[in-house]
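We begin with a single chain expressed as structure tokens, specifically the form predicted on its own.
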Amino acid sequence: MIKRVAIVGIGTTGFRPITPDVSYRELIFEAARKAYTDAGIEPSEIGGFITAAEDFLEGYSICDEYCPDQIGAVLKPTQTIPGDFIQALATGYMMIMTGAFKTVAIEAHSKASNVKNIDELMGFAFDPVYNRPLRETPHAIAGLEMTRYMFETCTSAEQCARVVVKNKGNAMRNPYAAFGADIAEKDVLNSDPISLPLHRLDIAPHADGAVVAVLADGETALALSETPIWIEGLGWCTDTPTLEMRDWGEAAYARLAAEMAYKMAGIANPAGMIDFAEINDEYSFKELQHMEALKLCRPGEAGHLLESGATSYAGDIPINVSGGALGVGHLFEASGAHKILELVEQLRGEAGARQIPDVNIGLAQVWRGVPTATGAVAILSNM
């Protein structure tokens, strides 16, 4: 019986604002080749392949049919998860747990620079009867949600701005990051207003890149890798799809997904057991809201923890030492892939200048963005 599943190889292209020199297929191939080299395995030895992609973002139907060549999946079992990489990771985990597969490769990529009308594209996710005719952008909805969150938790705009300062500063130590910068709170607060209290620098800019990971069952993982990174917990949840029916102050999807992952991992006290976390910060306030939903602190405490330095690189519970989406870039369905990459490198002790000392358990959390209420959580360990 399969009892454990581990990540035994991972590869990435790194992330850039634009990639006019390569196609998305070349990005995928580069990440795949690095992942297979890292795992010490050839694609012919992999049992199944998963792509995390959304046809609408790619610009054509059945986009997964354009991926097998690049990841070595020709004539092999393949499937697409129209969601984030962590949702695909859960699928790969379950495939291996059936005993039918010893190894599975998972791919996710972003070529956002190919899309000229991202706001209009995202607008198609709104309810076509009640919301889409209003012609509001996703940022307008995020601004309303930010207002509600700040009101309910007494979080200040300055605390949200400090999230941006922290994460862009962290990104300067990350060679994969596209948007590292040394800025101050006033730079965030004085940037162009988008949908107040949301400013331009509160929003994660888009980036291009790809990540491929190789999973293996416990026996195979120990044979392939000296440092397998074990998947301890997984959870996912979708709250109501309608804007009118949800609680705008709380990220219920993150709370419920985390509860599922914690139960699987046997974690009763997340704040005491999670050594570090990579969580969604597509908007600055989301990092704070998600910290509370993940029970890393109580409601209303996230902003104060941030100000105390507890979530900094050298703090008690470092959050987004990679730079998060604000520093690395917003990667659509590859957002979770970047977070899993960071967890793997940290838990292996391979994170270089941003390495956190003595870490054993890390958490990755994603949100699929406005107007969805879908999220996923993964807990990894090196023990």
Given for the second form:
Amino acid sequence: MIKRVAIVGIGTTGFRPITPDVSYRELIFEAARKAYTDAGIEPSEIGGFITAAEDFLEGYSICDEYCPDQIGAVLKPTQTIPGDFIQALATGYMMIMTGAFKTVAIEAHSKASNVKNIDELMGFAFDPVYNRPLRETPHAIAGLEMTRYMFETCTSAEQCARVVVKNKGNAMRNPYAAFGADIAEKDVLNSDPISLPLHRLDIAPHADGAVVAVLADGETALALSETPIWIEGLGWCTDTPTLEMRDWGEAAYARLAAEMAYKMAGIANPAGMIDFAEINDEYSFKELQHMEALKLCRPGEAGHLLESGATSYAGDIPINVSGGALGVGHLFEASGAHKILELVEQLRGEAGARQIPDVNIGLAQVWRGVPTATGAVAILSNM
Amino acid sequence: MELEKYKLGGTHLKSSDFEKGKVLTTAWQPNLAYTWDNGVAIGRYLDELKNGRIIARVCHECHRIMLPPRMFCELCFRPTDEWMYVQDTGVVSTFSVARVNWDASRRGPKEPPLLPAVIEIDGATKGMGILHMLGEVDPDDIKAGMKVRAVWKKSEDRTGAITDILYFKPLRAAASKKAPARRKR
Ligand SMILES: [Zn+2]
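Which structure goes with the form predicted together with the partner chain, now that we have seen the form predicted on its own?
Let's see the whole complex now, leading with the same chain.
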């Protein structure tokens, strides 16, 4: 029998622009308690714990040391991945595959509102010799990518703006989302220019929130859950950090991460097999660029697919029915956590007003934001 | 020195070479700022320190009276149940005598050592309390198990911070100060 790993429990606080009422510990406890109750398991019974977090975002050195209490991991095997939740999910998957762990809990959160100068923090990620002395805004990296992507694929600024309209509209059906809005393309194109062709509304605003998920091996999953959501494929990769040498038009990190995940899941024809996808839209054009990298359509087709309505809530392949980062909020290392949450709720049929009928296979894709070229992909199913 | 008789090859670098820019390096001063939300537990704890009181949180499942307070019990993994004031006295669990400052700079010959200590606070579950400083005590007189009391800032100077307590002093500080013979090791 081929061993499988499933998500058997998930919990969240939802996502808000600010969370001044709770500490990050209290925020995470809420998500963890909900996840363990959802899974029907107590943390004392869970084998291992992983937090996806990064010191500079937390404002703590060795922030891993501050993780155990609020996820129930005191004196248990615990580790922190300084990457996205989906990268932590891959680690949890591998821990279970070793046979040493039957269950693993994975946590990610955002307290982005507590970082007072986020642009400075993002700028601190730039190469200190070649790039940082130029003092460009971090968003300029996305502006450079957007220009090249639009040039190579003949995608228009109007099509990019339409991503924002779609996703903020989708977010209005999602009670977890912080930035739902009924707007038009002209509102995006007329918003403050940031680093052209990027405007203010092309950029996902930050949000706070936490998500915890419980993984289990196949046997344990079937004992714990009536609706285990199976991990079918995982992939991740990182392009060179050298901005001067990068491919600016194509998201190669997303293409290769997806190829790895498709191979593992045995998916030869992604566009035909994937029922819906939650993909990175931290900047509006990224949704289109990533759709093409994920082979959900051919290069240059994403904008037209969007205009045809195929990626809308009721379309053939709904993209970011949750509202994506543009509608839910950009969650840093919890970005993938929100996408996995959406996949699990959709595949269980628990997504309420935004439920897509008859879905069996969903794809989640993340990018770690400027100036990174790191991406990860997870494919989940309910069968 | 034994090693000095061995002649080493190459060019020796001194710290002054770095300071004068003879060695090429890249420097950057990060400018990061955070304002962490205190939330319910820390928020109330600091509020009460401003009032000159120490407050704990009780878990009705494991019956621990937790200090510092928290809104969830990390062992029972459930929300905690009620607030409870505890004393501002306690017992030294462990301590150290620091001859250097936080940045590892040495304290001057006239500066007394810093005396960090973990204090198990009376009224809280054993093993819980406050990490703070000791004061009004000779370092040689400190013992684990010693009874101490908080010395507070004047109420108008308190800001709702752990430093609203200046330090903890021995419960019989006056007596020990007058004690004629200091115990030496
Ligand atoms: Zn308890």
